[in-house]
Amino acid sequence: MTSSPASSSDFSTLPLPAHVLANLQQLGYLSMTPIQAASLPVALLGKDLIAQAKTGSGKTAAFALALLANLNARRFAVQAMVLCPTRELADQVATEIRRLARAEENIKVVTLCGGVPLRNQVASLQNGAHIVVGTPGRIMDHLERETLDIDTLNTLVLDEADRMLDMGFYNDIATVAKQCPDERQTLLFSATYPEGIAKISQQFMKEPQTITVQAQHEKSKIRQRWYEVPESDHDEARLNAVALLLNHYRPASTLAFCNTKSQCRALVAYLKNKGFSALALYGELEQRERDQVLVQFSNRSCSVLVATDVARAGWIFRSWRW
């Protein structure tokens, strides 16, 4: 009896150890997503990479498997670092890396983000770590205080790079990258390709290969509509437009996104005044408060969730089952 040849989307086609492949199967990774199939063969060869794919496309596993393959578990020193735009995304990425590292021996992942006491992070770093995941500002803080040693770093990942540039983190990224060893692999993942990406590539990457994977959706699955509210109208007109659309379509669950925290709060207040059950999700909330908001949205206690950035949307979708 002969076995069927492996599909090009099977993880078994990659040069990964058997115990890693077994762990992937246990985690439900049955076949590679398009971005994984396109980027992993390149990344596993140790080449620098610029990968463009939408949030939720499976990019975390793409760079996580690459950095784990480049890791020496017996060397208890920071060998990989992932920069993320927000604490929420950093937490999600760290959790996924830990899941993918279950097949390895004692891989330690430390999250370094603002909003939590610095001393706890310092203590974790003093006890050693293989991988750090964090936001640019807090990573810079640890580097300046010399509480983070990246002399042994061999993999730098820039996750949601376009979002970090939108948030004004270019100089922070540059500061961190300049302190990383020259002999390293740099993996950059982004949903779009703004001008700053090319600048990062020229300054901090070595002949990167560029991979673009466009998300494809069946027309029967997703329907898109666009409504324009004249810029001359006051804020209440825009808020009222949202309320009118919700009243018209009456969706069971709605995700709404705003550019700023103040806009987020204003929309929630307006919708509540119109009788909607709405909650806000933004960076300044404590972890316990964010968890409570997501639980209420997940169990349909709240029908409208208003968040402040697209990166958090990816975290929401990957963290909750509807």
Ligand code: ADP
Given for the second form:
Amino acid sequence: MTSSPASSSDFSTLPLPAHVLANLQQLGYLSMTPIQAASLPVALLGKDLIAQAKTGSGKTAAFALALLANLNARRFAVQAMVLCPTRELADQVATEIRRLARAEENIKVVTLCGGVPLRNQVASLQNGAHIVVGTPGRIMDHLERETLDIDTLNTLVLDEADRMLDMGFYNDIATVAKQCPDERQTLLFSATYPEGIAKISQQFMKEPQTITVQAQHEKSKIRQRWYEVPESDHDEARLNAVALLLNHYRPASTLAFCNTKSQCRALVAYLKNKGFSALALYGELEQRERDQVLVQFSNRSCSVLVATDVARAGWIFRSWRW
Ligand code: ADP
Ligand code: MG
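Write the structure block of the form predicted in complex with ligand ADP for the protein whose form predicted on its own appears above.
Let us now look at the entire complex, which starts with that chain.
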């Protein structure tokens, strides 16, 4: 039998039990992604962590393996809690945790999100949960009603923290975090690093290590161009410049930003009139409407998405299933 030296991206370099390593192999996780390689050694020491890496970089497994390492399956009590911005993300996280936990005996993961009756969730909690994954609002509901007991919690995860802040969950996160036992590990995962994150970490984390894995763009793949279109009495000249550029470059998908909602609408109306499939996205739309717009953009039935707020670009891309 030959053995090759373990590289630093081998899961086997981590202090994980053999059955966990075998399960990772079965899942096809043959080596760690960069954010996993950077964050797992720290997280598995029980330290608080702020980890930042782009969408799709494997952040879920990075915190899931850490919270599972803290877990005692024979203890029938909630030991880990993951806060997520939306129900869809909570479902994805719960699925990934279950996959990673399947090598262990019967670990129960319960999702707690709005939009479904409380009583089913209460029943699941009464049946025993080791890990809860949910949105801050619904978790707060359960804490207020005392249907969720987190006195035995040892790991708190804030997933997609930037998006939770973007959605106005700061106070909810604070309310939940204050009720967690002081003796705990707190892991914060995010694709970007807006201001609010420093505030969360100061208030709710203990000497967190910050780990950032920058997205590697192949330089040759991104070309930036700048066109100056003079201000004029005729907005039409500016709108037409956009249409001309789209006709010239013919991109399959375009994300355009405007300062205001009315500019967004004007551009969308203009482009539609010119035969483009364009849709507007702005803060005042309801979540359901925004989701519909993003679905149409991601399935390419809409080719130009015109949005108001550059700061939201991050979550537009994250919501976009490539
Ligand atoms: P993020 O939360 O950073 O957006 P995810 O945790 O959702 O990313 O992971 C993206 C995808 O990569 C998932 O399908 C996951 O199963 C897969 N994945 C994660 N870690 C590994 C790994 N080490 N090897 C192979 N695939 C992985
Ligand atoms: Mg994620």
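For the two forms, the rigid core is made up of the largest set of C-alpha atoms that agree within 1.5 Å on superposition. Residue numbers count along the first chain shown, from 1. These numbers were taken from a predicted model, which means no experiment stands behind them.
*Asks:* Comparing between the two forms on the rigid core: C-alpha of Q209 shifted by 2 Å or more?
*Replies:* No; that C-alpha moves by less than 2 Å between the two forms.
*Asks:* If the two forms are fitted on the core, does S253 show a Cα displacement reaching 2 angstroms between the two forms?
*Replies:* Yes; that C-alpha moves by at least 2 Å between the two forms.
*Asks:* Could you check, with the core superposed, whether the Cα atom of N273 shifts 2 Å or more between the two forms?
*Replies:* Yes, the C-alpha position differs by at least 2 Å between the two forms.
*Asks:* To one decimal place, what C-alpha displacement in Å is found for N240 between the two forms with the rigid core superposed?
*Replies:* On core superposition, this C-alpha lies 10.6 Å from its counterpart.
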